[in-house]
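Next comes just one chain, in structure tokens: the form predicted on its own.
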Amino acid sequence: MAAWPHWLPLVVFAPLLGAVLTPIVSLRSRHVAPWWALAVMSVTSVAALFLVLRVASEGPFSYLPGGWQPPYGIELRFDEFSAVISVICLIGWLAVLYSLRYIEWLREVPKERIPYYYALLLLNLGGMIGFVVTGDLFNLFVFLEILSLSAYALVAFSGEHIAEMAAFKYLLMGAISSLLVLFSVGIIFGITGSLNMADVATRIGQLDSAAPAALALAMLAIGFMVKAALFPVHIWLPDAHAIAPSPISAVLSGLVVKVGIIGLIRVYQIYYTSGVLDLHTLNQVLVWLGAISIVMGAFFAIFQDDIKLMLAYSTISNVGYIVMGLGLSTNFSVIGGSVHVFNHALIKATLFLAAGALIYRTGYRTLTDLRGIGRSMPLTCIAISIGAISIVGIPPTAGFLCKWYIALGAFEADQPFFGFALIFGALFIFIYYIRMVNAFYFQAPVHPEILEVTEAPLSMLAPTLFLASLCLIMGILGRIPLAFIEPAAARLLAPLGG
């Protein structure tokens, strides 16, 4: 069963087909939609598990949907970086479960529109999975558009004016990003005659002039920086992540921004392999932008009172860690940055789901209004506390090993300044999460009724606590994902002698 050859196309097409069918299966009753979405994500998760087990035992492998050999046929390619689909499936499944009660609670959402919420969520998850496993540049763009368009709609789903404005800002920035990626794909096809990534990496290295390849690289890098919300092209993220329904905030912050990171990794795989350009300048730009993002994201978060806005700015900071790791381009830093793609997804999903539970029960979303909530919702606040110490990088949580490896990579690259910038950013992060914990546990309530609320329903509390436990488990067993990513990092850096 595990060796069945069609798991790879199934993991891509199951959520996409499920999204298309969701409104149909929900015609008689909208209550069918979440259970249908859970079933679809269960099938997808099983397929993802078998794929991860296979790549762990055999290494990277491909699937040719039409049977045509590259570069003429479409290729699906699964390597260790593609294993992030396991986290996509996990968080997606939990987001659907969490939405059972949460989406019904949103008064602004007409009940007849709820099946479309689940259809959009499946479409978004399917787009992400397809983006991660495609071996074809044009399909990379197609899946990027699928996940982007569905993300814009999900941000605006509540129908509130402020949500629509946040979605519009997201759309404008996303459109610029998509156009840059599309133009780059066109340039690459024009100069190589191929869209298959592996084939492009071979052909682009044989060009007489490197100028078109350099232009395509610049546009791809900027396009994916926008998707990753790297400072200073982050302006769409805070409003979009803060205003979206909380399960969608968890998906956006934990998963969708990582699409930009995976896109950068695919760009590196092409250009490192081809050797057509010296990427030192790009690496230095990424390292500096990563360092600035770490500090500025944390700095802005310090001054936020809205809990979801604080978490949104925190995402900018942590994307900086990942980008810095890639830019340093050492074995330690690439491993640390790559694993942080996985771990940060778990951490931010924990934090946003926990924040959503607080808002669901109290109706409040600022630290001032939520003072003392730790006494009445202790389990939810414990989950937030675990997420907080993990995002800071305190051992033995999931955030520690990643940041430790990135810091080691800075010294390995003989650029110790960036190691100290990483530590300085962590101190900033510590400050604003201490504010959160202090408000929850050690300050008197502003609203006496806060002390009367109870924990969120089990369908919301269970996913939050499960993810919080993973924040600890992935720290204690952190050597496992580090070892899993090591071969991929070694192959990526092999052309550099890394």
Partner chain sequence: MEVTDIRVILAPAISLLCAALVFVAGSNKHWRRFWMLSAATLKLGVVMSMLPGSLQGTVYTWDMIDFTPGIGLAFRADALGMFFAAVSSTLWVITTIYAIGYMTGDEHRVRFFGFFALCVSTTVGLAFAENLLTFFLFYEMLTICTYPLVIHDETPDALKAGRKYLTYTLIGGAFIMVGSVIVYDATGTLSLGHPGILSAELGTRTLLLIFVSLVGGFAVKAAVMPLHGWLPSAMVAPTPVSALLHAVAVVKAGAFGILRTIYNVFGVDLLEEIGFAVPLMWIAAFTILAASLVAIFQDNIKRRLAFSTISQLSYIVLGAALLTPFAATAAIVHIANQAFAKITMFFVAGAIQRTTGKTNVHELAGIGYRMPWTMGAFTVAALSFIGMPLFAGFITKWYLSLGALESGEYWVLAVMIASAMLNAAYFLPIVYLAFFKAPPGTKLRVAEARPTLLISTLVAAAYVIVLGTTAEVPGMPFSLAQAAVHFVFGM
Given for the second form:
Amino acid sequence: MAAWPHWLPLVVFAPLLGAVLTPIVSLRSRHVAPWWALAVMSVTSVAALFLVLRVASEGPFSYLPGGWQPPYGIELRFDEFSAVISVICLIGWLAVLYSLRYIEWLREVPKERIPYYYALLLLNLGGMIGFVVTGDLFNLFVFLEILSLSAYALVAFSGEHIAEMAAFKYLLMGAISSLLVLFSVGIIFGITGSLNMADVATRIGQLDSAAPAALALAMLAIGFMVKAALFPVHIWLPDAHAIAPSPISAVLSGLVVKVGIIGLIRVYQIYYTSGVLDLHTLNQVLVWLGAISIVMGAFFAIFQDDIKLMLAYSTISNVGYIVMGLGLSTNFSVIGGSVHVFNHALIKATLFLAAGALIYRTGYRTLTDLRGIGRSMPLTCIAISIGAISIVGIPPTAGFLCKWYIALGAFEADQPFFGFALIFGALFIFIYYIRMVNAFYFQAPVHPEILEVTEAPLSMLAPTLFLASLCLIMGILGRIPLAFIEPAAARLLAPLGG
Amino acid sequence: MTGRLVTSVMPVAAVFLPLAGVVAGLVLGRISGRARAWGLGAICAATAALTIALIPGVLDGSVYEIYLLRLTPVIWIHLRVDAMGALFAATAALLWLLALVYSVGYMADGHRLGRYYAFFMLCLSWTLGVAYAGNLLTFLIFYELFSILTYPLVVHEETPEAMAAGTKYIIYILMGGSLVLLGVVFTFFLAGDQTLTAGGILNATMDRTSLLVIFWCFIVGFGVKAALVPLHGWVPDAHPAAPAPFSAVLSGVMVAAGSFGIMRVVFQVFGTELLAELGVMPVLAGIAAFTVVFAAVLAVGQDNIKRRLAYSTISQMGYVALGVGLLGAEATIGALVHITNHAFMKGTLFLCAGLLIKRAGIHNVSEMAGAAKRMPVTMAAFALATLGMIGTPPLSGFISKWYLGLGILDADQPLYLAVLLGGALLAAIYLLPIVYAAYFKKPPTIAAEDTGEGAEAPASMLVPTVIASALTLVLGLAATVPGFPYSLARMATEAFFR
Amino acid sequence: MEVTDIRVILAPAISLLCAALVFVAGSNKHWRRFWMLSAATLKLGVVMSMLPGSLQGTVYTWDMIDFTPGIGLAFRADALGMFFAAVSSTLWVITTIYAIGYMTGDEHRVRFFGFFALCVSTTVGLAFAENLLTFFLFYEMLTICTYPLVIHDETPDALKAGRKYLTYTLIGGAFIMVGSVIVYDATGTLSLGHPGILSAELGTRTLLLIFVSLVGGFAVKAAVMPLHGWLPSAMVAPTPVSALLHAVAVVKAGAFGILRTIYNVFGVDLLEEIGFAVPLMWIAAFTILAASLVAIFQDNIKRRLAFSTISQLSYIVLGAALLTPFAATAAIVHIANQAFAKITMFFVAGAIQRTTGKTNVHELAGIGYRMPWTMGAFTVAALSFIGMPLFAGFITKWYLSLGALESGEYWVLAVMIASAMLNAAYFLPIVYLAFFKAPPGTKLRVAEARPTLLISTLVAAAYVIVLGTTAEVPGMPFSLAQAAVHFVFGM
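Requested next: the structure of the form predicted together with the partner chain (the form predicted on its own having been shown above).
Then the entire complex follows, led off by the chain already shown.
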């Protein structure tokens, strides 16, 4: 089954097509929409599973629609980094399931618009999947736009003014980044005459002048940094992630920012292979920005009382980890960074879904209001606690291994300072998670009625707990993703002669 | 050289019998005071009998020993009865028996008698342990324990003065104990675990500085207990504060345990030859001589009888140290014999002082006038012991002074002869006025009318006092009878000075 | 001889299972007690069943899974680890009995006992950790699991103490992680199964970095000054937790970590060569004295005990830093000696608090009349700390002194003496107040603590004497310490 070649186009087009069809299938009843989305995501997930199995057994492979050879036809390329679609599908599927009750509950959302919510969600997921599996720069941009636009819409979906403002801010920053990406794609096409990434990589290497390539590189890097919400271009993220409906927050924080990371990896793949530029400067910039993001993200988070805002800021810190891992450009650090793309998605989704459950049951969203909730919603709070421990990187949870590997990388790269920054930055993060745990378990409730609430419905609780358990399992079985990503990291760094 | 080694449980029995007394005292005390008195009296008598029963064998040249318990991998708790130990043990057990019988009357209306008797017996047990210790660690164990366990007895009255004295006591003793520990550890480090035998454990091949350090650790450590002059501070406070029977034991045996320790160190850790080579003994002798005179001078100025007796103890222990410091056979015999002789003389004096307090309310020398009329037997015993202290022949005090004098002449140190005589003269100055006042001064009229005749104590207190004072005479008259102190001292000394 | 044996993971697993059972099915008092007691006993049995083999030199191992490529979640019960495990599992039984009595009527008992069991589980995991990563894993888990216990009372004070605890220990943990990373980067292994894995070729700078990170990190939990700040604050926790912190698990984990670092990561030969242990020695000596000095002035009993713990733990550090076999013996056995004596004292403090409501030293006048057995136990522990022969503390003092002589660091002897004096200065007044300061007026009747509290206190005190007198009886943990020393020094 895994060898069936058409899984690759299927995994991209199923959600996109599903998205388009959602309003149609739910014409008669809006209640069909979530089940339809669930079905679509199920199919996509099956496809993703086979793809991941295939890449694990035979390494990267391509799909050429219509048999056109690159650089002339478009190419879908599936390598180990693309395996991130597995978490996209997983979290997407769980987010849909979770939305089943959550969206109905949002009073601001007109009931008849709910099918569009699922359509946008599918579109967003499809865009992301497309983004990570495409082998073609222009398609990269197209998918980026699909996922970005749907993301703006999802942020604004509740229709509240504040949501629209957040979405607008997101849109402004997103538009700038899209433009930068588009320009650089144009430049690259201009200087190489090709859009296929593998092809571009070889052609850039044969150029006389490196200047345009460098300009393109800079624009691409900045563009993706905005998407990844790296400090100081993170300003759009906290509002957008905090204000979006919780399942969307999970998708945005867990997945959409990772698109920026995957974008950066793609840029690296092109430029390392071409060897035309010394990426040392870029690496240093990324490492520094990563370190600053870790600290600043944590720093801002400390002062938040709104639980989702806090989680949003912690995303910035974690993106900092990953970017630092990439920037250090050693075997260990790249492995660590890449695996954290997966793990952070799981962890942050856990946290956002659990936070959503708390908000869903109590209507409160600040830590002060939520005091004492640990007694009435123990399972959800356990999930949050596990997530908190993971994100700080206490062994044996999922967050630990990445920290370990990135820190190892820092020492391997002989830049121990960043190892320190990483490890101590993580402590900083813990400060606010401990506030959360304190509020849930150890402080007297501000609102006595909070002790009366019950656990969220199963459709919300089950995804949360499932993800929480994954946070633990991925920590204990951490060697599996690490081993999986290792060849890809080795290939990425091979041109460096390491 | 060491004679026949005989493995025997006798020493263990002697040490453990009083321990049984502790339990018996607590249990019997529940029933009645009488039961306890008889029970403890029997046990104490049995203990004394045991220690005395060992003497003939020792004189025969047997060395009873037993290995009890391996405390740390290289060191056993080892009990071993040699001549010196047998002498000290017998002295202690006898004096204890007398003090115990005396206590029954003296403490009859006292408080917390259970505690008093328990610790009283406990102290006897550990003192016998000190006497029979076969190696330094065993010695240390018993020495430290009995030092600490003395504390509840010192503060037994729980008056503020007693508490202050107790605090002072514990500080001095712990300091001393630590230094002893240091010496023991250092010795063990240099020489390993070795039985205490004549000739010493250490030898001249070892580092001279280390040897000196060990020596002074021991001397200062034991010197605290033996009340060598700059280290004597606790003695004048502790004695008046403690109950009289315990003061007797404290002065007669406990302080002597320090001197006993010094002897063990000088003769059995270092050995006479090594010490002669090190040349430290004149210093010790000098300190001792100073102690003799200095403490005696201070004693003259004391009005409180027990305090005066306490200074006298310091002075008398100086004799013992002087005898050791001279490093000659005769002087050593004098020192050893003086421990025993002094124990009974000072025991008598303290017991008498207790009677004066208890029956006539006399605390101070200035209140003594006419006491002999009211308490003829008591004052007779007091007078006998006084004469013994001064060194009047044929009392026991004379025997020890005689041998000390011989030793001084042997060592060709005429200055110390002056010290010896001066000490005796001072003893006369500070003790005789008490006797004089008791017999020849007219009592103040009011007191005489008040109490009139017949303040004499009941037999239970009077008999031990009289026995103790009689021993002063017996030990003097029959000094050379085999089995009496002189024979044992000579036997021990012959081994030391081969 | 190495044997693969399931018991190595069975021991931590029992506590873990117990924690799970308490959380899931522990709301009924009787069931909860049943789980706690049977698990504690069972675990003690499992650990003790390994003891005979361990004494004969058998090392039990169990590799679970590869945690990351190359570094496994692996367990290995060598002599040193067995020693620590035996101590902590014995104490678990005693503490459980005590805690059952102490916590009666408290809210949140399920949470309390659940996390309690978790802590003990991680402690044994830590004792048996085969490599630094596994060690670190349990070390951090211990930090996290202790937190709910520290803030159990949920008062603002407790929360503050908890925050302080976490801040200190997590920073320490971060240092340990840095150290581990560098070790792995430098040597490619993290195994703790050798007498040292580093070599002088790594260069002084790297070695120094490793030393500072690892020892500095562990020193936080071991409460070496000036990293001790959390410990006195954490005494707001319920008494069984203090016992856990001070004796069974937390501080011991730190001290144990230092031992592992010195003996199994660096190795004594290397440290001798590079001389890093010397400043550590000074710091430990300073801590011993300074903490004792501070303790004298504490009126709150538990606070005084906390500073005493700080002082006592540095005995272990000092012993390790002296780098001689005798000193190493002292360091290892002091894990047990300090644990039993200190747990006795905390039990006493708790029993007094629960029975009479008194928490300050000056209120203790005459308490010995009222609770003679309890205060008797306290006296035993106090004598042990002062280093009286026949009590556990003496063994430490003896070997540490020998070690100091062996290494030629004579000044350590002076420190030992001063410390014994200071210990006397802050423990004996308590004894004195209790027994000799008769309360004015009314005669107090004997009113001991409830049996669960009393019995566990007395058992702990009895252990202090047993450890002090029977060190050399075959099969006692002492021989494990000897075996560990032989391994470390290649004897």
